[in-house]
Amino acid sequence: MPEYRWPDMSKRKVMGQRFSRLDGVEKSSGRAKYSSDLNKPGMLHAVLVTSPHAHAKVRSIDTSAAEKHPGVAAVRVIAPAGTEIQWAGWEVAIIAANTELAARDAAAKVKVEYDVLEHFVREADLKKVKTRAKPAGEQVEGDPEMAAKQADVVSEGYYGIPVLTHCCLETHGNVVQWTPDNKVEFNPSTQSVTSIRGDLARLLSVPAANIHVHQDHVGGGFGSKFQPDRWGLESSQLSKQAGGRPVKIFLDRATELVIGGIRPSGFANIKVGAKKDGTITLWESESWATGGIGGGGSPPIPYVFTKIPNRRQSHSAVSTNTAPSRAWRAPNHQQACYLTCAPLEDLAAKLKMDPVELLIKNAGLTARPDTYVRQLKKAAELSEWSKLWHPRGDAGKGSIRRGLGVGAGTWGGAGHDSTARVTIHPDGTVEVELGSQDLGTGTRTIIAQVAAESLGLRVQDVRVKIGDTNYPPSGTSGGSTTVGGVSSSTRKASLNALEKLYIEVAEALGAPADQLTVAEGKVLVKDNPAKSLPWKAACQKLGVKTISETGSNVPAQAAREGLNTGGVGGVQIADVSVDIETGVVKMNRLVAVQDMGLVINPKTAESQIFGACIMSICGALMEERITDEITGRVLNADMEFYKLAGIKDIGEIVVHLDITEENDKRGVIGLGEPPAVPGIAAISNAVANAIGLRVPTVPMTPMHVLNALAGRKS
């Protein structure tokens, strides 16, 4: 059996190098085809009919006029009479027609009568929540009452982070064809090529073997695109109803922003206490959140600084008549980071203490003290903290005030289940096949790098084939688990295949198979490198045979093997300027220091962090879902009023990869989530440092900033 461990840092030729994404030119030139680009012969276009009411019961539904509309091929009722609607945007019916325009015209003819019921959609004020809150019960550690009495300084505040929508550039949807012979061809926009097949099979009561899933690229998911969804099920039924014609449905932007997935909110009243020297001794929090009708999960607060000795916590899940939440790039961590780092910054201000020094002093309250101390110092250096930071309220005169703030985060990121197949052909061609997906983060590229490193080849010598259920199964791209899973399975499969090749060429090289190795496109004898065969010549020894071997990452075994593990830390420092006359916040710089174990490709790793920082800037300064209390509807379900950052909004982003021998030895650790965590807290703290007081809720729009400056509630 081959020795699967990673080569030492100093001996790697391909891994650790800054390769551009293999599909970069294809995507930037517009040649890349997404599932939403598919247009099959005879294809029907499907459109949803959705409820305008946040809470109602369907009294009756009449689709007869829609069925008679020219071009309509199939109509299905999703919510028959008696169905209780729990949010605006609930799918009521679906229509397939020869054109999208015909389907939309027909949808307008569907007559639905509702009995409108009382709804609740705004959770920011706990006093208005009433019976919609479900308390989880109080948790107490240590003696918070005594700690509050003995604390030299106590800081109290209200903090809030609102619901955001996933806002994927490629909306949710799929193309599907359910043929009369009970075969289903499914082309979704998904983060889970392998498992979505089984999910759809259960929904359709079709054997999983009868379903083929294929996807080349996905235009964003962020945790929202795992399941087939109701539109996947219903469009499949439309295809069957229409005699097996393919059906295409991708949500329009308004529907996407209402039901395509949201990140839950997080609100809290928080009290923290400390000694004069900054030692944190007390944490008390009353928190609440919503993720829609099902309530909201409890953010893990206090966050990172989890070992505060005296704690009292209570949390309530608030049920609102809004569409349910979905996983979002570090579920509950952004909320927890903001609800922890903002109060700690306020505590530092009350102590008249440098907040970086406060966090360093209390690093012992974290799971990885040495990591956070190192990262805090590095982030401070890169942000020119000692030069630019000032005590709160000491930002100078004039209308433009500058400030710096800090946030810290963590995540797991161990690899998922994954199986790869590596095939070596007699002409020297190498193929790597996995039923994985590339969310745009460079998964194809790192698979190629791992295979090339393992086989002594160049990246361009390896052909990567992913996105299809005809390939070996691989896990969902969630939880920052993809890179660990696919790199480990690719490494194993490559070395397994290489071992078989050694057996085939051993005689020609006059050495035992276990004495052979590969380097720079050659198979050679370890102790006598002069005895070698070029890669293609070695593969020609196969004759008409091919070598095809698999390798698997098994999470339960991964830590022991050392190819991938989990657990990282990260620190970010924001530098902002605030116009106190207009309330406008300008990003000057966001510094991100992040560890992630072994780094296969520093270029794509940095790109991941750039994207995460931009998401944080959006969440801190402009992004939020706004619902109307009277109608229960989302008011900004469009790209005009659901604000996202443009290139002029993000300032400079400085990324430092915490690459060390110590981190490298931990194996590959995922990077999708962790850098998306600390930014919102860091930016909010920077604004507080600039203007001398806390803007209690994000996003920090001009209105919120001006209201805070005037002492008004937003």
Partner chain sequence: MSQFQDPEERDKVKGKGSGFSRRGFMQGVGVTGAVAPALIGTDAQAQTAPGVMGPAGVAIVLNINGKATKATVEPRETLLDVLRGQLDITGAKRVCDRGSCGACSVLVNGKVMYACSILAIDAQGKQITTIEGFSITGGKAHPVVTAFVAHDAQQCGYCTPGFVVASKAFLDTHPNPTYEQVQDGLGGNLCRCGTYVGIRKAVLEAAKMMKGGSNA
Second form
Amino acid sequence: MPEYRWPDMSKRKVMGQRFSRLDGVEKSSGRAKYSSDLNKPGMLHAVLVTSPHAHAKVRSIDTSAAEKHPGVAAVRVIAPAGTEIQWAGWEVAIIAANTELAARDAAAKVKVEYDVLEHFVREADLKKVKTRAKPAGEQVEGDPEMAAKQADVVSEGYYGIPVLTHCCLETHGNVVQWTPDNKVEFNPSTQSVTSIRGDLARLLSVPAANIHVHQDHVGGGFGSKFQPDRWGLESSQLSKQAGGRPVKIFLDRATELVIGGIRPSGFANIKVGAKKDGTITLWESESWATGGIGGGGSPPIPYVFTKIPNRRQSHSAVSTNTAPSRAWRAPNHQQACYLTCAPLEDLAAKLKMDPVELLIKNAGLTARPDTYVRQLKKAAELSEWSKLWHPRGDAGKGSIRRGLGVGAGTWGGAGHDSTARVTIHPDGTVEVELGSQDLGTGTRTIIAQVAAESLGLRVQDVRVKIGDTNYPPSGTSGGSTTVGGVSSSTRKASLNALEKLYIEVAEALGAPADQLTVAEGKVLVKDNPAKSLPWKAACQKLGVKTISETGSNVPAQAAREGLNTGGVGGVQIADVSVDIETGVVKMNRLVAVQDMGLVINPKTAESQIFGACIMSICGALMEERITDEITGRVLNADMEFYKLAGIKDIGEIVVHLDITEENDKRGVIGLGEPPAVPGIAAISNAVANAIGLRVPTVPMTPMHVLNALAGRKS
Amino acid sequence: MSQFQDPEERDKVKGKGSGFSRRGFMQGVGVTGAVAPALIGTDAQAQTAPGVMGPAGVAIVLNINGKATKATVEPRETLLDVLRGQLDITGAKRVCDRGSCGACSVLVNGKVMYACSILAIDAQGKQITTIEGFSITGGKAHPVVTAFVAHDAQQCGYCTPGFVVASKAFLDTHPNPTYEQVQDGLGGNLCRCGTYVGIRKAVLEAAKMMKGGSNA
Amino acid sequence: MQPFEYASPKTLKEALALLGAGWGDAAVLAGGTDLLSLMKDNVMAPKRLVNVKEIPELKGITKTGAGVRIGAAVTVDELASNALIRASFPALLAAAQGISSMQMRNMGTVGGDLCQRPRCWYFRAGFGLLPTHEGKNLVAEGDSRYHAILGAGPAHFVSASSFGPALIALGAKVKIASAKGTREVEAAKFFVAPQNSETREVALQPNEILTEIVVPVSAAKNATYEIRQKDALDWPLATASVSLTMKGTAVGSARIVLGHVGPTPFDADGAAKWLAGKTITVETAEAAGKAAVESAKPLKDNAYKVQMAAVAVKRALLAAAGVKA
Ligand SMILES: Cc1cc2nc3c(=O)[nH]c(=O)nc-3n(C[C@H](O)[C@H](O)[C@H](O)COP(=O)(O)OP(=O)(O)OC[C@H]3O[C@@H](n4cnc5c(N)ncnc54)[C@H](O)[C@@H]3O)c2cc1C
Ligand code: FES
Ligand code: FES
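Next up, the form predicted in complex with the partner chain in place of the form predicted on its own?
Complete assembly follows, chain above in first position.
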């Protein structure tokens, strides 16, 4: 068996280089085809009819007029009479027609009568939550009563972080064709090409072998695109019903923002205590959250500083009549980070202590003290902390107040189950195939880099093929597990293939197979490099054969093999200016110091961190799903009032990639999620530092900022 | 004067109790017979004045990327939907469909516009340039494209064609942009993945490349 | 979107003949950036659209005896790049530049900006201009964070136009044509707060077209200050447009108009009168700002806008007078 270890950092030729992404030109030129771009012959267009009520019972549903509408090919009732609707946007019926317009027109003819029931959609105020809260048992560690009495300083506050929507620019949807021979062709917009086939097989009762899933690109997922979804299954049925015509469904924006995925909220009343010297001794939290009808789980608080000795935590899951949550780039970590780092900053303010110092002093309460101390110092340096930071509220007199704040995060990120197949053709062509997907993280590119590195070739010598169930299975792109999984499987498959190639060329090179190696496009003898064959010539020795070898990343073995691991820390420092007369917060700078493992492509790695920082800026300052208590609907299901930062709204972003020999030895660690964690807390803390008080809830829109300054409840 | 003269429309807006739709997403739901899509009755047709087209399909010719292109459209079809559907020109994306994100950007007589908010029928007689019309010509990538790739100004890439079109239009009128101008110029586009850092660099570099005459 | 007929007349006369007696009969299509969204949301469903972008009478920016004449179909971009506008009307220029999207500026027209419908989320969801649901006043009892703080009457949406306040402050008039002839309306009177849900929010009849805007040229110093959260395309939370006719170093007369805080642009008469005879300083500007919002009656969620509006006035005055804060 080959030695799968990564080559030494200093010896790598292709890995570690700042390659531009392989599909860059395709994407930037508009040629990249997303599933939502597909137009197939005879294709029908499907649209959903959804409930306007947040809670209701379907009394009757009549699709007869819709069925008769010209161009309509198939209609299905999803919520028959008697169905209890639990959120506005619940799928009630679906219609396929020759054109999208015809489908929409027909949808308007579906008559549904509802018995409207009482709904509950807003959870920010614990007093109003009442019976919708399901308390989980209290957890106590140490002696919080005693700790509260003995603490020199205790800080208490209410903190909240709202429901967000993923707002993927490519909405959820698919093109599907279920032909009379019981074969299903499925082109989704998904984070999980491989597993979606299994889901479809189970849910449509079609043998997996009859299902082919293919996707070239996906326009954003962020955790919301793992399943085939209700509309995926129903549109499949429509295709079958229509005799096997392809059916396309992609949600419209409003529907996307209502049912295409949300991040659960997190609210809490929190009390923290410390000794005069800043040693944190107490944590008490009463938290609640919603992720829809099923409530919302507790964020893992206290976060990062998990070892606070005396703790009391209670949590209630609040059931709201809103669409269910989905995984969100670092599920529950932003909430936990905000609900921990904000109270700690408030504590620091009360202690009249520099918050970076407070965190450094208490690094022992974390799982990786050295990392955090190093990162805190680095982030402080890059943000000019010692020059720009001031005690809370000491930001001068004018209307513009500048402030700095810090947040810390953590994430796993070890590689998922993945199998790669590397094929070497007699003409020297190399193909790498995986049933994986590139979410825009650069997956294609890093696969090519790993294969090229392993085979002694250049990136352009390798053809990467992903996004298809004809390729070996690869895990879902969630949890930042993709890069670890696919790099490791590609490495192993490449080396397995190479081993076979060595056998074929050993004779020609007059050396035993295990004495061969590759470098710079040649197969050569290890201790006699003069004896070599150019790659192409070596491959010609295959005659009519091709070599096709697989390699798998098996999470349980990965750590032992050393190809990938998980577990990183990260620190971010935000620098903001707040106009205290208008409440407008502007980003000056966000510094991200990210702990990491082996970095295959610093360019795409950096992009992940930039993107995560920008997402945090949106979350800290702009984004929130706004529900209406009276109608139970989402009021801002559009891109006008569901606000995202534009190009001028983000300030400067400084990324520090911790590429070191020491980190490199940890193997590959995912990077999509970790940098998406600390930003919101850091920005909130920076605002508190600037204006002298906490804006208790994010996003810190001008409304919330002015309300906080005026002592008004938001 | 009634705001909604049309009785059907008035009913609809009052929501007949509970049933009105939000942005089409709950269209028709529970609207007890109030929404009749074929609002254009025979009356309207009988009165049709000269030069009036539709509501049924109308044969039109669009000048797209320098080519006269035939299409049959209902007046209510947007340029974006006709491009993406009937004509299979899919670089422009439908994201918000309400003129607030820029993913659908195209050039109309050289000016960048939101194709989701232009009627196809209204685009007749104008030079429409989609990203396909300039991004790669003669096998050569436009400097904006090259710079976007070099600075990794795309992740999922779904907003990217819109940004590239907007950037080209911006550079056409600002050949020597400052950093500040780049930010002001691209305020009509949104990216969810957060590629703005790369875009800012890419546009500045593309400006330099274009002055170097590598492409125009 | 419901089906409709489309026409693109080449003259004003033809266009007027294509309009109907009711709002449901026909709608004027300018840039389409607002109208098409409303139609997609089924909030409007006119049976015919009359494109006015090809009508010469609605185009161009020219200097006339009465001032600067702006055709209703002039785009925001044409307005913002016009030398006459840039030279005399910084208040209008700032409003145009506030629409921070090239695409929107290339498409949106001045007429469309003035006639655009409210962005109230209840209105856009189909609950009407004075939205109610099951007997409840949606704005008053629902989420009013973006709604009105000023203006008497039942309407609580905010007038969306950024040009409205600037044009009112500048004393502009709008010209309106119908098959019967033309009429001229002061910009201030063009915006009306509907008293019931059957009326519109501008003084137009369904068979009329807004053809041009005439802005008198004077030596008045003018400015607009917009409070926006985002620099990218977004809506302001409050704006103020001011115009100051100076008498020496003091204000002779002033006009102060608030935007995005009432169902029409809000003419802060009292504050303007108070300012007469005073020199613009940080203190007087601030006092004028406070006076401008004296009659504010915030709803459940938007008390924050009162301060904002006052600040917008203060900053607009300082900008107009060239005083540094
Ligand atoms: C995200 C977003 C942010 C925005 N921010 C701002 C902002 O900050 N400030 C601002 O002012 N605007 C803003 N806008 C609105 C934009 O400026 C308007 O959509 C645009 O000005 C409307 O012009 P149009 O020509 O496209 O109008 P259209 O959509 O064509 O028409 C709008 C309405 O006016 C009527 N109409 C148009 N022209 C005439 C005429 N000549 N005579 C009679 N009726 C007519 C139409 O029938 C229709 O009812 C924003 C829009 C969006 C989507
Ligand atoms: S799709 Fe046209 S602007 Fe968003
Ligand atoms: S790259 Fe994904 S939305 Fe911009």
